[in-house]
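Single chain ahead, written as structure tokens, the form predicted alone.
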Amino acid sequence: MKIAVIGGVAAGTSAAAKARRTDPDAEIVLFEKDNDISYAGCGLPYYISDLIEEREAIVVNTPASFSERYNVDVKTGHEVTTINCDENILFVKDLANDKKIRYEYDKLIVATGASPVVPPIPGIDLNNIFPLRTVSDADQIKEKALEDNIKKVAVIGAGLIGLEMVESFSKLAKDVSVIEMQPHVLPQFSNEMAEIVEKHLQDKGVNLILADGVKEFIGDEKVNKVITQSGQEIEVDLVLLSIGVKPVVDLAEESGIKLGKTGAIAVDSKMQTSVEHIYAAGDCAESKDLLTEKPVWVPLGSTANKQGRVAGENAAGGNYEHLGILKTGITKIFDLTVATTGLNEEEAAENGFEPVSVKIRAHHHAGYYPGVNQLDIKAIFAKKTQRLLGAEIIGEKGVDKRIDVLATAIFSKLTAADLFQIDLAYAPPYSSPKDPVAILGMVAEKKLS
């Protein structure tokens, strides 16, 4: 058994790692056309602001480590061209030496991944404006944004990665701006939610400029001022594009490999393409809303793993299968922690779910512990079932416990009353004798009675 896969990086690698395991004796090798693999991309601002002091702490595998430890022959710095899925065989170009490789295979494993979206805006094309998707990337605005001469930073896009590149620009001592098309911030979020992290981001000296989208770069060689489609001009020394990414697919489109509606390439739950012998996972791919059924594409770290090993499993001879996503995420924005799962009121409502929404504001733990914090809780149930379909929280503390129990809750098909009968643990420093969760529960099935 020869098993190929193209890309490197979270599902590449799970995919690799879980065929070795699956199928000892076969033949791996692993395309690459960067030279790292396995990084930790969520942890690419951390790494910037240099919390994370080491480059290496969110490099999981080396190329080297990666081989030694999974018997895969990992070919970075290599390119694949062409896939000819009628005779199963990979053109690949080695970049370092300028020359071209051919590979047979018996099972393809397509983890192309995303790539920031770049848009055509005069001047995008200066110095000083970066994407960040790769450690590549990161090394170049950490570098850049640690020179004394760097002082005035502009985000554009105000999603998760670009409120959290916001924080750790304002922690290198930088005065940020962000400009957001959308209306308010985190466009994931409903208005009240996001209003209350806008607030946070003022409170804390960022400039928000929203409903506005970046007219023009200006600047001789390097970036220094941006200006708005309504005409605010900000001076800036250094620009991130966060405007957000798009599945990398061009590759498996030519080789005639189906895209679904989303953009991404469609797989069933065994990550097998519309080509037999091919599967795909991770940010290339779609995966299934658990709650509409319907084609998603939510680029994120744990739903590429997830795929990767699904996929991985398949391609050696498995029979595993990925029952699809949530949407679950969760951020830190200075102080806050902001997180989400399920289906917003638009989206229950677009679904026909006849949604209803509950919020609440509970302590994180006993109001007469030392330090308890408020937690804003919004969620949504389906008001003829009354199962839970979609939650939003933010607070400084306890946020991820509560996001947790309402996704598993979501994928059992909970009710209101169910998150009431919940047993959650109860200790002050943790919780309150009714949990969040609980009083949740309590308001929700009151109302929707």
Given for the second form:
Number of protein chains: 2
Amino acid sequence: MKIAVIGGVAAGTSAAAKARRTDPDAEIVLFEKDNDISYAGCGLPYYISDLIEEREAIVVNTPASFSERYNVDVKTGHEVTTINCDENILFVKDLANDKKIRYEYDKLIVATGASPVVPPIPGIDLNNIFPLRTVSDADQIKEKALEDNIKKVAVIGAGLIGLEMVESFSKLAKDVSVIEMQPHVLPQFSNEMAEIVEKHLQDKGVNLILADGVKEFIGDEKVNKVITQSGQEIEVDLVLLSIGVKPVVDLAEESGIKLGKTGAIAVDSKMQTSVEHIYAAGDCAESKDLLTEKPVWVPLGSTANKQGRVAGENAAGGNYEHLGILKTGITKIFDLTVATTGLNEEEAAENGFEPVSVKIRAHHHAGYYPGVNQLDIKAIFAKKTQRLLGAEIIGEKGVDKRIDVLATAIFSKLTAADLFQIDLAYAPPYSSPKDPVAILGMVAEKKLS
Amino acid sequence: MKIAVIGGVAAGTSAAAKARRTDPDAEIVLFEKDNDISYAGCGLPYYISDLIEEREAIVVNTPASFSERYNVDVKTGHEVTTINCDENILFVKDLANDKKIRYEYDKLIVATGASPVVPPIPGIDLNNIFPLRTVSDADQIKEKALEDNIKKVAVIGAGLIGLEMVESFSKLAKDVSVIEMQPHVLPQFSNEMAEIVEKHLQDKGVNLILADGVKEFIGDEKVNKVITQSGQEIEVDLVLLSIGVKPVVDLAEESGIKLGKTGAIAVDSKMQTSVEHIYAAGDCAESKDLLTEKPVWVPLGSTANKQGRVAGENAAGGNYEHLGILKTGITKIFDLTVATTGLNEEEAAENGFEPVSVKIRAHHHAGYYPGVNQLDIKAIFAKKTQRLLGAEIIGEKGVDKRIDVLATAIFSKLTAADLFQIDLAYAPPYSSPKDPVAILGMVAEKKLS
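Okay, that's the form predicted alone, but what's the structure of the form predicted together with another copy of the chain?
All chains and molecules follow, beginning with the one already shown.
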């Protein structure tokens, strides 16, 4: 059995490792066009802020250590240029010497990931304008950001990664502006919840520019000014582009592997693509939304990891499924934790759920126990079934616990009444006799009745 | 409608408050034989350690504030001596002037709570030997514990509250011994998990005496020595008794209300007792174990609160249920958090589940993110159905999150495979791409297959 994996970050390395565990005798080769594999993409903002000083901490495995640990032939600097799906052949370019390699596979796993959206804005090619995706992107940004003469930073795009980077640059004592085209930060959140984050950013001294896009980057070699569509001029020494990412699917598409409506590679629950023997996993592949049962594309490290594992097992002759996702996301923005799971009100309405929205504010642990904070929870329930459909939570502490309990509740199709009944753990340092989840259930039941 | 409530701590006040919200016009009277109501029993160890300095923080409502807030006639210092179930009459002693009152009710809620077990050990009546149950117990202990000449403390019984008090006394710079009759601390935990806690206690300088009971307390007015059954002599200035509690059921039993096999008051899911119009809630009442569907008695504040709420709503003409419990418990012991939910191996085996035990150790968040710690998780799955039945977790951080996710999973009848599929929130400060819950599911699936 010869298994080829294209791509060596979260999904690719998970797939190769699981394939090895499933079939100790397979020949497994992993092609990665960059020099690094197996790095923690989600850790890059903390590497840049120097909270994590050592590059080695972020790179979980080197090509050599991965190769030795899993008996996988790791070929970095190798770009797969063509997949011949009929004859199960890969054509690969060895970038170091421009040589072409031909590799025959029995099973193939496509894990080509995603790449940053770099819009064709005038001046985009000036120096000191960076996307953030790979460790080498992070290396370049970190090198610059640690320079004293880099004082003013603009972050373009106020999604999860953009706001993580706002915190990173602030920790490095930069003067940070955020420019977001939408009227609010964190587009997946409802406006009222996003406003809590906006206030927090402003309290931390961040210059927040909403409902405005970049018209032009100005500079002489290096960028030194951002001009917005509304005409604001912002002096900058460095720009971070975090407008979003798109799936890397050219290779797959050109080879005849079908893409889904989202633009990412269509897969079934076994991570099989439209072509037999070819699997896809990670940021290049779709997932199924567990609530709407529709294909969605939400590139996150946790999903990439699971999909990679499932693809690797199945490619090696096993039989496993990835059932789908709830689009659960979480991020730390200065002192706040901000998290979401399931559908928001609009998505729920579009999918015919007749959403009822419930908002509560509750202590994250016993009110009398030192260090108490407030949690703001907004949740969506289906009017007919009273099922929980989605939640957004913002607070300083205890957010990650409640979002995971609610994600588990959505996964389990629990109702508002169920949320009151779950026997959650109570002691003063951790919760209240009525946990915020129970309070949410109580308030929702009342509103739904 | 006249609603009487006997007992004014967690269940009684929850019941009275919910009855008021359900029926704005009812006459509601609450009889409590002590002077305090509505105090946070679970907060007392932190009040004693002076982490919470003010008594007012622990007493959520005074009789006057509760009365005003909920329009409830609060009669403290009033002991109900008889319930005439046939004629719906209470006989109540006003303890201040030894007068008898007669009160006719339409609906009655019994929330008489639990009382500490005080064993007939020679010397038990010496001064400076205290149980801990009420705020006045806590007041007495705190007054003594803040004295400089109280240097050596023995805690008898190493359950959750005993170990919380060990931490409290240590924080007050006392020299603390723990004496436990069982061979391990925390009897609801498996031995291997209890041993982690034992090592931590010893690292913190606690003198741990296991598999040994108290034979005698020695002293002249005040206790000054504990002699154990094995003959050890321990010098002490103060003794805390935390051997356990028993339900306060004499009044109910003598009035003809049926007790269950556990010795607590038998109730249905509406918290109704064997007598129509009489409900029971809180530490005096049984619950149903959601896994075995058998009655159990596990007196905890979170359950008391929920049961009180359900009893109050139903007494006032509503219709609500408390489905049962998973015996979920959590406590902080110095730097560790220790939590459990569901069945342990013995309980699972006794109830015919053919338990398979799975142990994992995993990072509580991304390994490269500063401040990472290990979680030890031991979980029990049913061999045939692969359902999660119970879990114990010990670690410094992130324990409360995982126990609540697993409690939600047990409530929802999830299997090992489901644990891998739940879309839990991932970002480096909160978790790993594979959360410990997902890892547990993966390891369990493999072991079960």
